[in-house]
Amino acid sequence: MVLSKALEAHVESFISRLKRRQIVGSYEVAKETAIILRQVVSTTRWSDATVLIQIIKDLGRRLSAAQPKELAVGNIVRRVLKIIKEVVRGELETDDIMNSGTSEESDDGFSDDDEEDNEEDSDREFKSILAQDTNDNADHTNDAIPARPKLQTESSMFNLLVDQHSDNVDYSAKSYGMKPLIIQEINEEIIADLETVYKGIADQALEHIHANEVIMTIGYSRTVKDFLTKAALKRNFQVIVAETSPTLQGQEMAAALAAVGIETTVITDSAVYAVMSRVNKVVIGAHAVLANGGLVAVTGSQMVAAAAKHHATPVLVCTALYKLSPLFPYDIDLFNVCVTPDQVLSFSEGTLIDKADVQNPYYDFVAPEFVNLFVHNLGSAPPSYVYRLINDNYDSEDTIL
């Protein structure tokens, strides 16, 4: 894979910021990944989709390896790969239609006399076949009923449900008109969609937030903030925010909600279970949504979701479709990311640090059984339907880059 000097410098800068966690958050990571991949499609030299797909996959592995916890990188790479394959299929189908139309026009050169002769020949063949079938039926009237013929092909239920478009597609076919189409699709389906994702989720707020309810949330999430702000335009409700120690993102969230006139109360993380009995609904954000319907969210989300399940309180997760990941959480501990413990115990207290093992988790894994509904930018779905959303957005061949 050969990238231009300017593009290679952009990629290295992005990788460096990912490793140092100077760029954090699914939205910023996804947007910059989409811009880089668009530049790759535009500036690299390729004559067929096979070369382009390999270039995108190689770059996707580099970006994902820089920060494996930022699953949005791999999600955008898979989305671009699906767009490339869809464009290739459309191009090949268009070529097939044009070729078939040309062949039909060439076949229309027969004269009327030839068509009449062909019709007479086909009538004679049909009558002879019909007479032979009648005689065969008369001879075998008293015979036993023949056994049911076997199916010519066998197919499992999985093959019936899986999209079969990619089986017979030749991605190595030369096509020089795909580049502008792919760039246009990336702009419209990914980059433009990222710009409107918050509005798409917030517009559904009135369907889920009702008057005089008590809503609990944790941490700071722009998606949840816009969701609650939109509901507050026509509904009066109260919000309880867990402070999310030691980052204190909950205090920032409470200040933002109070600024738009929402009655907001900040509580300590240890008081979540005690207050949950008064809560009507829990609304949280997500860093990533995994294939089984579980999610990676800010630390403390697992505690809030578990308390909500104990009190039979519904849990709503506001998330965008670009956060859906086809990865399955075989090892849950991989998603419980820990960062520097300086916010918990300062390095200046050296004598105490030597005697204590301090962990500062940044993300929590929330199991799917703790979630009632995902609210995304195109609608809503339960955790059991996440697999279908993933199948619609990604190609099954690109699950592992």
Given for the second form:
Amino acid sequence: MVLSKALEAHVESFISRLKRRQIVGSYEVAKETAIILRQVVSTTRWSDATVLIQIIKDLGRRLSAAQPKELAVGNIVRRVLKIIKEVVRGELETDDIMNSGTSEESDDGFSDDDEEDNEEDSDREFKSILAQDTNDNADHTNDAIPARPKLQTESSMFNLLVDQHSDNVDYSAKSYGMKPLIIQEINEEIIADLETVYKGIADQALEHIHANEVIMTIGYSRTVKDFLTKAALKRNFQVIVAETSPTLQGQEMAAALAAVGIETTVITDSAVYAVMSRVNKVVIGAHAVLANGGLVAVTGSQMVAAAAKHHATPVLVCTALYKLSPLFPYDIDLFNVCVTPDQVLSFSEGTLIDKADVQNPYYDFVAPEFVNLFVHNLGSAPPSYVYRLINDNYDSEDTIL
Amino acid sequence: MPSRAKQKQAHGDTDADQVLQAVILSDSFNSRFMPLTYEKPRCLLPVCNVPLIEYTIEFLAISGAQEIFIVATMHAEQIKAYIESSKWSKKNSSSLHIEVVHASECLSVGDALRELDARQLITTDFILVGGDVVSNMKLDKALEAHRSRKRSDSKYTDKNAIMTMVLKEGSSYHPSRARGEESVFVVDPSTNECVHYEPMEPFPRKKRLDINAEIFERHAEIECRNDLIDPLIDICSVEVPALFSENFDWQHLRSDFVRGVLTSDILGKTIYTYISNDSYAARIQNSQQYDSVSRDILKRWTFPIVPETNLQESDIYQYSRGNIYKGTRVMLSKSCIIEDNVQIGSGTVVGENSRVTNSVIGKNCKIGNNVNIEGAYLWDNVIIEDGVAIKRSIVANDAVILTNTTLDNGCIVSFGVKIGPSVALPKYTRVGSQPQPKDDYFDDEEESDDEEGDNAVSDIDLGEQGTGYIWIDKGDNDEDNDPRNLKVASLAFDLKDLSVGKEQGDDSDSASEIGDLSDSDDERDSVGDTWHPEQSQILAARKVEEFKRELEQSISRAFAEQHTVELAALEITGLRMSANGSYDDVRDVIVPAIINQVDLSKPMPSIRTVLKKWGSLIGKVTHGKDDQVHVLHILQVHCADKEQLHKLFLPALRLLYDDDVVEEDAIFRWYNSDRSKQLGPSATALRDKATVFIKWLQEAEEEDSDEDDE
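Got the form predicted alone; any chance of the form predicted in complex with the partner chain too?
And the full complex, kicking off with our chain again.
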């Protein structure tokens, strides 16, 4: 591994925080991963793109091994890999653009000082892009999914890389110019995207929530909260929140919704089925969306979705694109996390805990057939369309890191 | 107030500068895990296939410790080597610095802390833990509570607070409590101050708790808590190691230090508790706790510290339903049954029709066909041949169990031992790879019945191809420890087997004690039934007896070595305070001892010289009239005891009066007291002899008062 010392320390601390679950929530994880990877691109020595890809892959493997259940890590790594490949491909066509952005071309190597300058540059760059991008994004949301630059088939792109590798000298000279562009793309495509996910999803609220509807939700999700809050600005509707035992996130959610003036009712989880007949729509958040359109969501979601299916109530899942994972759930327990049973049965029940087995799964797997629509930050799609979104976002070469 | 603001600012500055230090006492200073700890230090024994110390360091790292000192005594090289090769020292820019402090001379926690004090390594408040803590607790709240007591602006300021004990709420029969070492904490719920600490050994069973009445004057409300799990996580102030140096006889952290600080009026220090009820904390002190903590980890109470978090970077475990954890390259035969709460290390093979439940199996183990493993802990590279049955036992690295062998509850098989074929080890057998050393490492007082013991147990057959030596549990060196306390602490202990130790100790109500322990429902009724104050009195009497013996030795040394009275008095005070003895007991011992110094061949000059020198010592332990009367009673009884001492009584009385050790009033009171008349004929005779003296005194006094009148 050729990471600089400071970066290695950053990576180590991120890994230990992931392991200790001091950093939870896919948004925070995704953002930190993206920032680390951007630093890798800007501060590591790499002569050509294959080396960079290898470095990112190795790091990605380490990061996702630290907390395999936090799928956002792998997703961001895959996005970065895709961007690098895109840039390499795009570079061949548009040589001139690169030259404009490369000021340090005269330097024959990247000394540490240069790298730092470089990072500062990229930060400045990043800020200006951010300002620009928020405007862009507002435009985006109106016309559904924006057209991404179309690729040739993945395999051919990879061949392109391999071929280039053979005449190294020529290629590495060009890679100086690639660096700022990759950083710019990471800033623009990933980090700026992350900044605007909540807004992107919330902006579509009015299309889905109508006046006087009864909405049911479960758990605490910032995406869902923003979505409903936005809708409440214009429309009058009622929300029923399942309390989501044993974490009682639902109560927190209800408090947050009530605070913005939404008529909110809290029910116990066991009352979900009974209440479902009155509900017009179920809106839930997700921890991750898997390749088949199934989702990993807070415990109890499967029950809500199944009850909704029985009553033919539509189920909407609000999820950002970075939660989309190309992994397939071969085993429904694969992505679940069992946390301490303390909340279910107190540890002080000394003699009892020895005799009873207590389980406290944190997530549920909700099968794709229970979901009607995914609302993501760039539009909406049914579960059967998830594979397309995944193909658009990731390179199939990178599914297994 | 500007000054305070400034002070506060200064304080904040130092806080930021100071690194959080932590001290791990890696040694257990006992032999609970023998013979395993004979070859490997306890903190490197694997718990769920991870060395125990990894959990402790991880816990300290979570809590933000930046500098960790590991105090190592036994096997210090192994600990050092392990730390150097672990991930903690590999990190090039890690914020955590670990240093192994080699302290080969230490025999107790007290010694280790004195060593720390001598080396001056501690510069701030620090976290003190044993090398055996498993916890997912974040200490920041406890640390904040500890620090805020030192600040003058907080709600409960107490500058004398020197320690905060972090305790976990449990229940009195909780499996995570150390059996045989439970203790009661008396806490003021409003400030969390610990006002009294009482160790509660189940045998002999304590029926009462003596609390100093002063405590009730100072605290409006107190709680006696017998439901706390004590993981021995302490946040200590800088002074703590120094206090240990000052009090060189303190050995244990709880029974000496905490009790010493709480009962001492001179130190004027206070100790606080922090009671946590949401996170997990426990300590592995004995094999029973090894079992319960391992099971807690498998059942995920310690989340996020669970096997699939892979504390050691080389491990990769996967979790599946029913709390089954599998490493990489695990080969399970088609017909084998893996039931709940099982962890299997990488490279392990399990044969046909074998059954594994509630167990941890290490790396690269080979388990044959038709094997039954229940609640057992197999470490790395263990080979289990066909048809073996293992129940609730520990089998260490590289051990081989040959065909058709059975290990019953509570067996411990050490490194590289071979057992079988076709033998059955009885319950609680311990097999070491080396013969048991004759003098136990920690045993100062060698118990003489070693040989008998060896002969008694060595008839256990290890099989034709068996290699290894039977070890017997000699227990701790604490002379007043009931052997049954150790038995309950062993792995898979079944209370029905307690009869082994029944004849020892008090046999008054063992049966009902067993009932109490095994069935908590009975507890409420039986407390009322089995309240025996006499028993605790007997116990107290025994303690006093011991104290007196020590006192006698000390004073005879003082006579022999011609100590000054001051030195002797200091020594007596020290003894009295450490044993919590009373002045009455002290007088009971020293008065006869002094009289015995008189050379009987020439009584008169001799008693004069003796009392001239040592009379003041009696004076030093005599405060007030009642005490003086007491001295006279002792004198009377002692002199009456032996014929040749009779004649010493009057001169002694006279001399003591002259030295102002006893005053006239006291003499009158003694003379008139009923007790002095009822101590037997010879004592009464002595009293009568004193009548002349009394008369003389009375006359003198009358004269005095006459003069006063005029």
